[in-house]
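Read the single chain below, which is given as structure tokens and is the form predicted on its own.
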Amino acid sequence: MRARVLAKADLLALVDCLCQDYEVIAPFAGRGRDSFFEPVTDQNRSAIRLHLPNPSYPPKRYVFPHIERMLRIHLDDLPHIEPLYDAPKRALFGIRSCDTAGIDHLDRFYLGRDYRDVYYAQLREHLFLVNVVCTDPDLDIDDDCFCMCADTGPAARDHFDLQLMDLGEELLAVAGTPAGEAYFSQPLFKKATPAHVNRRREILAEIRKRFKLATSWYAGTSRLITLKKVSNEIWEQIGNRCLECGGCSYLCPTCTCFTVTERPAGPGDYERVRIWDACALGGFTRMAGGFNPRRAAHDRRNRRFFHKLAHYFIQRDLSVTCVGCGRCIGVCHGAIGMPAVVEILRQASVGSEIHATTGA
């Protein structure tokens, strides 16, 4: 990967380069800490952000849609089926390196199997990611956030096309992709030198020191799971706190449950559409009988956190199914969000080894 330098001064600049090609999706704050993507125009581009907290919804969204409309029905004199396609070229400027990993999972669970989504496919052909590494530990970096114990952050390795870098008054800005390192012909970039990149190494040797959030237990957490050593009675007490909202579902970078349902779209015509659908609600395993396999809500939450961390689906995804972006964490009003489950296997380990050690 090729690095460069650009003046901060010159970051405007640069999204205006990318909007003579892409429809710029970028970050812009809001309320308090309130932050939010939206398309970039005239009348907002001064109010793109680098450095704020990371919007609540994940911007998986611009890859995989919360309502994606997939075909048109047409019931006339000589019904049809109408596929319906829509992927705008688009760049999503300023995103974080834990939704950087998200879509990285999407694109091997949509893509990277013997079943490939036509429609996920062409929406992703047509991404361009801009990673922003987190640098700030008072914007950037929020309490709940634990990217590093999902080896995701604070900068991303790969699965971008470019990324910048805050070194205070330059960016540095890498190559992941061939379509990144084409914007290094641009004049506002100049080459980096050793200097740059040192200075890089010891950013970030500082900012991991400024994480609060430890979540350093994954690896025993995922044995415990894998080998069903897990009680039923933890899994209820996780289960009762559970109030089936799919706030953690609709909020996680890699989530991918999705439901397809028909609806009216004029006289005679119907559309096919796809949304985005959680583990968590009732209705997600009731069959068309009405039997429902997993009706209590703490065998549900069974399924999700087995789906997250059972050695089975980390062989299948090639990594655990988290990217520590605490998102989970802070919709959860049972406070039962990835880092707290973790935290109650592990006493409920450390408690089951004490009492087969005293024989109690």
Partner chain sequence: MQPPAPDNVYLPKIAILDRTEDEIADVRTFYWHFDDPAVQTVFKRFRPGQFAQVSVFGVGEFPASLPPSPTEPNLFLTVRKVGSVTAALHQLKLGARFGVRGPYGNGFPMQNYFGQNLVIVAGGIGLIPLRSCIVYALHNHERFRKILLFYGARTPGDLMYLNELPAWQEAPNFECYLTVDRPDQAWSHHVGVAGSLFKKPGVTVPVENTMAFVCGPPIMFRFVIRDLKAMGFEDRNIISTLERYMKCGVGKCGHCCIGLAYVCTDGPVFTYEQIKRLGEDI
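Please could you give me the other form, the form predicted together with its partner chain, since above is the form predicted on its own?
All you get below is the one chain by itself.
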């Protein structure tokens, strides 16, 4: 393991190192359990914390901005267009393991398949990820976290440049890429000993016991959906609880859909922008003239679960498209976050199996 240790007191010294090469983004605590990612400045630098609740507004926006400018259109004498690229060198400090897995999914989605998304590619290429392992049972994790069910945490195995883990007095640093390993030449990093690695193992064993939500039953749910064993009544029951706010998609580290629109940008100029979109919203599939092929409300409300859990998409995306961050649980007013849906489907299948064995 390419690992080093550094004194906890040197955390800000590491941030300063990163600031020399990157615009550094870090999570900051707000009121209550609120938190948010912000650029690090001289003023807020001292407020950087290792342990705090993971921000609801996901860090995916640093590779897939909420609103992203794609083109500028000049409508003067001879209309012409120019692509807009804005991909600063950024380091995302304190990204959690679930969100790291989310960015790995976005990489496969936007960079793979038939076409490569150049806007995503440029932002991603310039992004340095410093993953912080969730080790504080009160601050880092809460009742909604289920990364263990999604096999993404609490300690990411890859897809980071550097990983930091709190061992008490010291931080264990693991390099995931040559760019991350390059920082080990800084004098603040010391050699790690087998004792450090043992301590890491003990802490992880302990923190794993603190995750309360253990209901996720993806393999079974995926089989039910893929084999079309989920009745329309169950889909309707789930769909009827959806208020069509789109919050789950906006906060989801793996949701990728966007819409495209044009807006004025000065005299004679327009910008083409893309904006996060959500399949639960009524107008998502509406076509010009008003025809909406996804008519039934529960069809569009359940689209997200179908996409994330159907076996075909798991093959295509190479994983269940859920990283267990728990944001959808917190945002959903209808109590149909991902674990609740998985549980509804599981219970329904138990019912139907009993039904089948009694021969009714």
